[in-house]
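This document opens with one chain alone, in structure tokens, the form predicted alone.
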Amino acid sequence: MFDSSNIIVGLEIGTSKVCAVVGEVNDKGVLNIVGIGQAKSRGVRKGEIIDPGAAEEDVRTAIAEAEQMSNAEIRSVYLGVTGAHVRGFNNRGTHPIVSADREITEEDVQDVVKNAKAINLPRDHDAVHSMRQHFLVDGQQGINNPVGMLGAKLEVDLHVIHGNLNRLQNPMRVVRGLQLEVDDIVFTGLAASLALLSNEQKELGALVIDMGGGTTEYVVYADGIVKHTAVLAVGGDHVSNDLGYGLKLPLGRAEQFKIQFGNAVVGSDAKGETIEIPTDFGLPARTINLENLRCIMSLRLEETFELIANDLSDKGLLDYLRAGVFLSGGGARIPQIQKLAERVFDLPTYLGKANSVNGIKSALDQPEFSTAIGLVKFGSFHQKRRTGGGLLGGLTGFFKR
């Protein structure tokens, strides 16, 4: 059996799937994926937690099944966090620097990281993150590392993503009444993008999409700096939803359609197909049109990645993503989203897969296990610097790396 305090959790309360993964940092400092447990989720309306006791039976579920798999028993997780209310921007800290020889010490790095996190969130809301980008010593602008170096003014940009506190809280209570502790939370698409990228791509510049069952976050790298966060209240269930409605069918019999028959894209194969649908009590069958159906999905989907484009282009970083955009989560399983998002972003897309992480292959190549192996690996790095692993900037060194 693993020793406890070698192991490390990642717990992601999702809309259609409750997942923990269980890792293990090695003697030469290298994560092993040791273990998995996944429930179907029955409390998660897009990303939230709407039905606190049967969310608890799933993570108790996933989480009994994770640890049989590990041969670990589990005290703690890091827990992943989204929601329409989760937001993400960009602000800049300032302070002077007041020392007669001018030379800028770690505490005038301290004071102006400080500075830059006192901003005005909203009165109900909490900084998840607070991530530096880099330092401004009279202007100039880059600098990774200012102390040392002399100057009058010490600027800070930092990323900062923040949520309502009371539902932020809510898949932490539900943890807890497991008598499990939380380690940290940790936004979705953060870890998702922790799992999928490597030191060159988020050097290059990388638009990470993490497509859920009720949300769709995207994450931004450039100059191997987080650059911009976002969540979009829209996933694979509204795909669903919109074939129930189109098609005049139950919901649950819609899903089955869209991951038996769904495509990203209408093409020419579709023309004139027809999908036989079986009732009940005698009643006739009636027949549904294949290519009505892939149009329906392929505009929702469309239209998901536009929302996403139009932001980036609103906000300059389009230029910025050298490396392509990679897809994670659920919805990057429906055939041809690759060609959709290449389509739409005008870039190359590639399905993402876990990098410099050991362990259980058949989850390190699944897009639905990216966000859950992001976690543990943020984990990974969280004891490295609480074991004197230290790394400037604290959190943002994660995201840096």
Second form
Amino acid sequence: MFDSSNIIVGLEIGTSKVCAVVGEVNDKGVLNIVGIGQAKSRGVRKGEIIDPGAAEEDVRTAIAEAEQMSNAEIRSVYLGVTGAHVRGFNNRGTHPIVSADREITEEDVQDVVKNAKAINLPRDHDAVHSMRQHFLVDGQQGINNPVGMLGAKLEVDLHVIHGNLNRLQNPMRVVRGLQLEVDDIVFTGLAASLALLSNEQKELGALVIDMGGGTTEYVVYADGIVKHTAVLAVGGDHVSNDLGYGLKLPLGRAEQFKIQFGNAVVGSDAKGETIEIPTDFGLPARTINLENLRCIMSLRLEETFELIANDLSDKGLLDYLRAGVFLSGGGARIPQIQKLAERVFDLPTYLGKANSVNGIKSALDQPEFSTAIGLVKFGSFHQKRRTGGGLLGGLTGFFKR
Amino acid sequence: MMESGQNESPTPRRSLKCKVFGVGGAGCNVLKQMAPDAPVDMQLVAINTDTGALLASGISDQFVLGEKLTRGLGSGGDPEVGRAAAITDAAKLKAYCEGADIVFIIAGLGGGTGTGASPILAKAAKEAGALVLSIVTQPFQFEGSRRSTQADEGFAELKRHTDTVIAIPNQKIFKLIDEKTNVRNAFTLANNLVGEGVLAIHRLLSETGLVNVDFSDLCSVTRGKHSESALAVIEAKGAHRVEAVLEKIRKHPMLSGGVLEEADSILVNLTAGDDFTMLEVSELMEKISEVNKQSHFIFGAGINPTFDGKISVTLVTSRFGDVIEPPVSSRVGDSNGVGEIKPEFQDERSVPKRSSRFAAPAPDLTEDKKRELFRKAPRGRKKTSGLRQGQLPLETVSKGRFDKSEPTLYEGQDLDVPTYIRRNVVLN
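Next, report the structure of the form predicted in complex with its partner chain; the form predicted alone has already been given.
Below is the whole assembly, all chains and molecules, this chain first.
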């Protein structure tokens, strides 16, 4: 059995599946994925828990499977959170330098960060992350570490991700109900971007889109820092639902057809093609037009990308994305989704691979697992800091790129 | 169109006989104010239920309405009283209107006399063979909801009987005044807006322009489905008069709040002196039509030597609204004589009356009779369907799996509804 202090577990309670990934940090501090457990999720809709009982059962199944595979005992997890209520925005804090020599000290830095965190969040919202973007000294931009510089005014830009406190606590309660501790909660979009992007890509500027079952999270990195995060409560479930409605199929069948025949673009090969629905009881078979199926699907996916593209262009971020667009989550499995995203964003698009971690190769290649792997990665950063410097801890996770 | 009873001369434009009725307190005040500017061929008549107010208006031609009914003490803000007073004097009203080609009715809606009597006067005028044009003001917001409801009802009623109605919301004059303007000046201003409007429309109809606008043009803008009309008269002179006019149009309180931009039809009449250049015409029209490209435009221009050095622009705009047009069948024919007016009015009044809450006890019926009535019931209901709450013919889209979850709203759209439905993509 492993020494459980080296074990880091990421748990994602998603809309379509619950996934637990076990990572181990070896003596050299390298993270290695050693186990994965998953279960079909039944208690979650649009990324948020609607049935705690069912969710608890699914979490238990996933954790048990992960324990078995990794041969470790799981005591605490890094928990992914998402939902339509989660939002990100940028905030600036200011602090005057009052010392006689005008040299910026470590305390000044801590003060300015504290000021920047004192923000007016909506009532009953709480910050999930607040991430330092960069410092400004007397209005001079782009300073990474101001300690030791001279100046009269120190400012810092923070990216704050926040969500409704009660709704954030629902998954935590489920996990705690299983006698597991929550090391920290992490925004799933951020976790996915951690798993997918290398430091160079973050520096160049990249957009990570995590298309899950119930929600689509997206994160924009530029110049190595998080510029923008947001959640759209639209995901694979919506595609299935659209198909069910448009083709008059039961949801289960729609889901199956989506996986079997789905495509992100209509394509000329779908013209005139039909799918026969096998029926029981010898009823006459129904046929479905493949073109219609793909049309419904393509429109939904295109719209989702367009919403993201519009949001980014409003914020003037589209020009920063020099590394391109990275897709993850179950949505990245849709055939030709890459082509569609390339068309909408007019940027090179890649299917994200959790390259930055070692371990079970088959798991790392799956786009569905990138969020949970990212959670483990977040955990490894977090613990490194805790054991290394003990700088900051607590609920508001603070990590360096 | 209507034929005037007496005036059959081939050149009605020149000898256009025009009567302006000011009905109620507000109407009389407007008359009083516009009297000095009125052209000689314009006959002003003040009508009110309140003798005192009539005397104060100083109009020579005045007429106390329903003296027997109210003893000349006013209507107390009750349109029913105003209406009853007008009905008792309907014959006299009609006699007043005889011989006029155009009858202007000026009233302030929301009160008693203006609201109640104007429709009756309009009807009488129509029967006398005149074209009827009403310019009314709608009450200030602070006057309360009762008056505004009364005004709306009066407006609908008036619309039914006149050829065209232009309503001017009093509330808009707040944009013209500052905090120091006293009440008297504020009302003077409001009255002026109406008075100017009457004169401008009279000018528009009576003068033959280079590009002529006539009564039917005006009607096409304000009649039918159009419910909210606005009227603005703008004048400017000097070297930069075109720019000044455009600036005033932009700032005009009656045209503010997107009135011009959202209008469905616009009538523009330009009047100026002999020095009016074609360039000015084209520039003005271009700029005005730029504001609203999709509306129905009617353009007129005329030269009037008395306007030397200045330009006057009359704008009448209107927008399709949700005022329900009365069904054609309920439009009363114009052939009825004076004697028949009374019962007919009473008949009509009973139409918009709300049904009473009192429900009669079920009559004793045989089983057969009951069954027969029961079968008939749906047919009977169909007849009254015009009054029932309609349902838009929209397909209700089920949200399937997301039926009970929190809707995903994004810029006013519900993203849970399939994209292809929201984008109206037709599946083959």
